[in-house]
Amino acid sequence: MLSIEVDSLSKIYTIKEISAAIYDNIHQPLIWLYLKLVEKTRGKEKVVYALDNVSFHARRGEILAVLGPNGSGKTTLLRILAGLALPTSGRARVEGLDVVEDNARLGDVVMYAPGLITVDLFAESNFTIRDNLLKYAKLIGAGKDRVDEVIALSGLQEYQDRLLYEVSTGIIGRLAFAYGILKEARVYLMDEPFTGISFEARKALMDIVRNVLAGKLRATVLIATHVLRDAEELSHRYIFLRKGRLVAQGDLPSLKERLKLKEKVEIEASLDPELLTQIALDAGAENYRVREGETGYILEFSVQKAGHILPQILASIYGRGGKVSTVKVSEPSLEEVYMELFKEEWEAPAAEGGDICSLVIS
């Protein structure tokens, strides 16, 4: 079952550039910047896509990573399915719900995690953990009963007591993910749910997300993040955004396969190393050499399918009369498709002169 259909989704924002570089007067009074930057009727009026025509589905019980370089839409993306911002054209539907008709009934099905850096939007510095939570449970309409289940799914029962202002980062970051998870939910959205966050306390919520609200409660849920790692251990699927538009979708075998990202072989045997060198030439195989290795030569080659030519590379080497010791074939990780469907953004040449300064207007 369809819990989250996005058709031509897009959002547009206006913006004016300030022509001045602020390389060129950063020796100036800072209160002449300041006027320049405000200074909107001099600049030139833009149109910028925050998400430009953006399709995809969500499955009940589905985690789906949004991934993508900063200003890719992603946040934005979470924010239009919250109901907390509005498309400019196309249509986006949360468990049969429209986004715009029905946007205010969008909080019976959702739940959004604001992350780390913009938690402060839902808390106050000066009221404890406890106290916090509550007062958002009240807005949404969740128990006090719930409050302590969530404090305590997210480790704060330690510093449930403690001012805002008084605990460290890592622990306002789990209360950014407890405030997404204080109302059981059909979606929940997450925006850098995890940043900040230790690597233990870190995992213990992403069983979470895995076992509880996609697993328990069958619930979907959409993550935002930079953290490659972590949205490959936890998600089924992944949207790729750049600019605003959908690059890619898909899960990872799909993806590799799509972008033809070849796999890596490590075979180490008692065999001279020309002879190992031979047989990967024989092979077809890509990018190989041989080092030495602990027991023998290791000899390394990537290669699209692994599986196609390995059985003749171990058949040549024992007919040499060779021996294998260890055989590792490493498939590519999400982190090799990121790279290569993002290659662009860091091999384009850095533009000439200073930097613009844009202020969004509309």
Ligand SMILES: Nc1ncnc2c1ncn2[C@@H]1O[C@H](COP(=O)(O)OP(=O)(O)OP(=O)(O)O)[C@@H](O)[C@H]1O
The other form holds:
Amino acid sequence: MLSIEVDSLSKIYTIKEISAAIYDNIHQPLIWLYLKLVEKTRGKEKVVYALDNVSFHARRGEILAVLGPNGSGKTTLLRILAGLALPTSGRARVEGLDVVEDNARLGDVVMYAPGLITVDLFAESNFTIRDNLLKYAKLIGAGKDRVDEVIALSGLQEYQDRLLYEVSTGIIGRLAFAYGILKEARVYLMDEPFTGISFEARKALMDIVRNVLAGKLRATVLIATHVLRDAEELSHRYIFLRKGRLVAQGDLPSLKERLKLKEKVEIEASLDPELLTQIALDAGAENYRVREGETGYILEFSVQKAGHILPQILASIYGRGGKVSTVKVSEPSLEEVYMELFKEEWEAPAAEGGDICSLVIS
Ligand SMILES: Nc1ncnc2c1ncn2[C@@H]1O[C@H](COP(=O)(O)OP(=O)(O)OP(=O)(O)O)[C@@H](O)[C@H]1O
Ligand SMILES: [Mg+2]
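Given the form predicted alone, state the structure of the form predicted together with the named molecule.
Let us now look at the entire complex, which starts with that chain.
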């Protein structure tokens, strides 16, 4: 069974745009009256497709990154899968539960973590970590042995007797995962979970996501993030949203292939720079240039598959009496995939017109 099935999912919001000048004075009674009037007369409505016909699926044990610029629909998607917002049309199922029909039961299978991972809902700051978990275990009818198991899985052994207010944000993050594991969540939905925590704590949480949640427990993890490095380090697959539409999905190799992204090659050799240039030209290398290196000259170029022309280039260098000291091949990164997919956003001119603010109607 697929863990997450999303089929032609859309979420439409109707908003009214008002000028920023009015928005700034929203506290004044006359402005309030004006806004009420605007709402009543339903003047200039604007429809926002927060999600527009989105379809994808995820298998158990998969980590999927949900990527896209601000306002592209990432949070809306996670909130619908968590049962906190309803779709306008289309269908989504999480562990077989329909997000509309079985909405009330979604909380049993999903752990939703908006923003920095927190445990506000259940945790007491003057309780120890262990007592907090025991209290939650009692609430959901889980045994004490499960608490020990969960403490071990989330790496909390050495912190279990510490009061919650004494521990760092990274440890609170682990506790949040412990709650999820305790209630046997099958799907973890995380919205920018790793902001505001130290490098070490982030690494530790990522290890838990990879090795425990997705690995050992074979839960499904969706992470909405702007931090492409985190996404690349963790995810098996990616989905990319732009203005509510799913513009691409897949793993890194298939995305690179589809977008025809090139690999970058650097060869340092003891050979005349003109000869190096000629060799690159003969081999059909693109965007080549030669610069001075530490032990000779460095030939740089990009090519679809480095393996296809490297042997010829190296043989030519040796054939002309040169010696190669280093060869470096860099694969296109997730960042390059993202830049390629969203290049229109970079290239688009700044929006025209005065400042606009939005008044949400539905
Ligand atoms: N409750 C709401 N009412 C009206 N419009 C909304 C609401 N929630 C989101 N939107 C709009 O839906 C679109 C998608 O928003 P969403 O928050 O899902 O984007 P996002 O990808 O999470 O953005 P970010 O990267 O800034 O977190 C945006 O245009 C947003 O303004
Ligand atoms: Mg968001």
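The term rigid core refers to the maximal set of C-alpha atoms that superpose within 1.5 Å between the two forms. Just so you know, these numbers come straight off a predicted model, no measurement behind them. Numbering follows the first chain given and starts at 1.
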> Taking the rigid core as reference, does Gly143 move its C-alpha 2 Å or further between these two forms?
Replying inline: yes
> Ala152: with the rigid core matched between these two forms, does its Cα shift 2 Å or more?
Replying inline: yes
